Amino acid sequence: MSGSMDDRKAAILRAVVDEYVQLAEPVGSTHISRLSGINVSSATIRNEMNYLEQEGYLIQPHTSAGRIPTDKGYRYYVDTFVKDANNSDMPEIQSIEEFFTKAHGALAEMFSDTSRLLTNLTNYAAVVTGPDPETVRIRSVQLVSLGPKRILLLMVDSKGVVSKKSLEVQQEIDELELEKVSNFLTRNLRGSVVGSLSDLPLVENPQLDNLCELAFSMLKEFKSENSEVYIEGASKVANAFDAVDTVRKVLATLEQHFLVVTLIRDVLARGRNVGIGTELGIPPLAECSVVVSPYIVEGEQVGSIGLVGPTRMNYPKVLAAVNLVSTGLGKRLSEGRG
């Protein structure tokens, strides 16, 4: 950066971002001069805004006297003013806590509900990724009777996440036999990567062999659940853009789940919570920002939560929402482990 950003310039840049996010109109010096906290003349503000434009923080759309932030302007704003989004003043904090108190059911359902919660809070596209399947290993397997011929299969993985499926069996199996099969499966499968299970050695008892086979085939299906990505609210984020072409590009990109997951991992790998516009390196998302937060289970990063919205977003609010939801999900999964 060739010039230095003093407090006054920073305050003016902050005001331009805040006003533009709220009004969706280019912001002029007269408008800024009327705001409380900016106690200088509009001529001085105009000079400072010219400087900010020359330095690449603001841009003047050709049809307007006002200015709007560039990606560089948003980056300075996020790094300087939104370092620690304050969660405590979020009105939605109560509803987020209530959601996780009531949340239960299969992992897939929880991920899907969590992404819906986040999109409802922000009106942007929400992304929840499950654990990277390559890193997920089986910790224990348990079979529990649900009734005469119904059994619940529970698998706890190395991330502390519990996956469950219920299965029908041909004849009643007593608790002792269920325990034998549970112990056998845990002993033979502990440490195996979920979803890349090879053949299972058979036990002696033919009746239990069948149950082992059935349980084993169910365990193989857990892979898809773990590596899933849940995206909600793509159509909501589309409403943030006027240009039909932009809407089409953004929607087409969000449909490519692999690309979205890679994008979220890239932002986190750079040690950031926010990726802005052209920084994302994906041309169709040049007008979008991504806000991400990993969720932690038992002290280990398991997956991540993200929001995709326009670069013109309320960063403090969106960061606070993402942080609250990722904390809530991490806690809920930690409580749910076996």
Second form
Protein chains: 2
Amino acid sequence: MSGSMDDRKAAILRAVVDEYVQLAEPVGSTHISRLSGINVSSATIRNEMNYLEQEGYLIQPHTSAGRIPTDKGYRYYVDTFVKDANNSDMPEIQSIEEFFTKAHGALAEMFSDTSRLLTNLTNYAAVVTGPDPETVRIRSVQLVSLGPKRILLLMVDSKGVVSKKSLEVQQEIDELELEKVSNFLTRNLRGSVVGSLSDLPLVENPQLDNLCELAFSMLKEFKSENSEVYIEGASKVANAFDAVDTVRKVLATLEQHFLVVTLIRDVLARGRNVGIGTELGIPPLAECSVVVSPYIVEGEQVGSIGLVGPTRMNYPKVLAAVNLVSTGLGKRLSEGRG
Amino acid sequence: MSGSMDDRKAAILRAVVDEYVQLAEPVGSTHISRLSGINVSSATIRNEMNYLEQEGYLIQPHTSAGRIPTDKGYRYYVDTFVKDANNSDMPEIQSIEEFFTKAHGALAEMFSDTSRLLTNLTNYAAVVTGPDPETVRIRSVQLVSLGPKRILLLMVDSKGVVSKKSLEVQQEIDELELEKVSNFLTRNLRGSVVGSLSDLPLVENPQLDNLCELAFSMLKEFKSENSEVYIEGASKVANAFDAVDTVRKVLATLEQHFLVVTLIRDVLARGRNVGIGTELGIPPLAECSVVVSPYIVEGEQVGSIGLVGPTRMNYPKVLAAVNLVSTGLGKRLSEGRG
DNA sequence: GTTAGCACTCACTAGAATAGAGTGCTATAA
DNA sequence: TTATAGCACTCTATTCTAGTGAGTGCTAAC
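Now that the form predicted on its own has been shown, please provide the structure of the form predicted in complex with the DNA.
After this comes the whole thing, all chains and molecules, with the earlier chain placed first.
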């Protein structure tokens, strides 16, 4: 029981994680000793496991059971053994590339299809977040009449995402005037970052002041609304856990899209690609891990994709999948055949 | 054991359903006999239950257990006792009305908020389908430049829903030309039903033929895409069943939005508001019932709302909730303060 | 037609015995 | 000093056996 983590201890920890992920049962010392690559007796492994348990990397469900990894154990495993994603862990690499060469359609479909791709690859719930409003610029503003005093405000941004909001005005406004205001707003706001609209540009026609101002204040609201999320494969959490109670908690959490977005941002903000169990700071997700990766379009980070599964997941494979899909999506959107 | 369904048998069937819905356990003859309203001995009830079982309205999980309703039993119950929804079954009626007076925002939000309202009222999964493309008319068509050869096609329909699709063209087209085509298409197609676009209107400028034709064919595709679905509260099916396997099947089905829309349409097409278990014709939903109601805007049916829960649900309450929410939504959209 | 009485069925529960996996410790071997 | 074989010990999971009780169907009496 030497006093620090050495290569052999790490190898044993790694083996425990690998076996537990595969078998879903506590793994014992004899099981490990029979694996190729580790050539010491089960007794020796027991000693090392004892250390690993004392240090909090492993835990025993009960006295006479094998060990399972703790969150700390998974963390060590991920940091040490899957630091750089390896595409050989993802045999479906061709089908991923094929997906992105064939993909077409509007951006929203693109995102939800990507989310579906990821959930199919991994069998866990997948998340794709749309463009972050902080990085998005206005491309066009349109006002469309919906009725006598109702107007629909449309904004198309630099990523091709359309935001809309309908609004009501005091007095009737004819199509021609709407067109004028549309053109005016488009001309003046084109290129502005949605997230940081502050000063109203000069108005040319005082008669349309009100409408212009109204539309402008509405545009500012898009800032907060704009973070779209595409979650697919939520049903798969029912496969990942056998406690129906856990399933319920996780599903309920996934339905709170805002929470999920925040979660993903937090993981990335900590400079990580993986968040494990209690690290996430969300009690209902204590048994879940999250794997995330931003995707980059034309050099700038636009959004991110993520995956939510049980802590007991195949990290090498999932990390490879998430990385492949995020770079695929980034490239695809950069080409922009959309 | 008289040979046909009489009032007493029906009353017993009703009691069995009511009690089973509440207790989630097979109900026995003694239990029923102790209920107020039925003043016969348990032996008599046993005789009647025997008949009800022979006729397929009830079933015994095993020999020495009470009875639970079959799908046929629920069907009789619904047709006979909850034919007309009664608002007294839905005490939250005020909060529903309040919701619709306060509701605001874009149509998409309106639908998803409505879906969330319904799921909160009933604790089951709620579905709201957007306007049916068959009844929707074009209000405006816009082409917006997204890049040198990429164009975004926007269509606003009579319900204020925006459909979009990006497309690629052979040669660069400047903003002025786009505006021309936009105006041309809007002028000529305004009022057309999206679901039945067939003949391309006359083109004024042969130079823009291609773009016009392309845009027109894209518009036709909106027909099939256009049925938006808003499903909320899917996580609640994890509460409704305790077999994790059932949860999995139901969730996976709910994720196939197309299937859900078809399901709702089918129930309505049969002239019903309720579809029960195997009636639905979808094996994974064999233990589910669906309660639906169309909502009507300015006199015409626009879409429908629905609810998916276990066959063992409180039909009076759920029917009341669905009806209240659908009329509320219809009224709200008719006022159209959107 | 209704009901009391009764024998019967069968899921569910508790308790006891058993088997087996896995551990920690100790003494020995390298 | 380090690794290993051996062994006693612990504790879950399984299997078995009653035993309990809810609920039924049937029959005979009202």
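Here the structure is a predicted model, which is why all the values come from computation and not from measurement. Positions refer to the first chain, counted from 1. Whichever C-alpha set is largest while still superposing within 1.5 Å between the two forms counts as the rigid core.
Core-superposed comparison between these two forms: the CA of Glu98 stays below a 2 Å shift. Here Thr246 does not count as shifted, since its C-alpha moves by less than 2 Å between these two forms after the core is aligned. Put the two forms on the same core and the Cα of Leu189 is off by 2 Å or more between these two forms.
Lined up on the core, Leu146 has its CA atom moved by 22.5 Å between these two forms.
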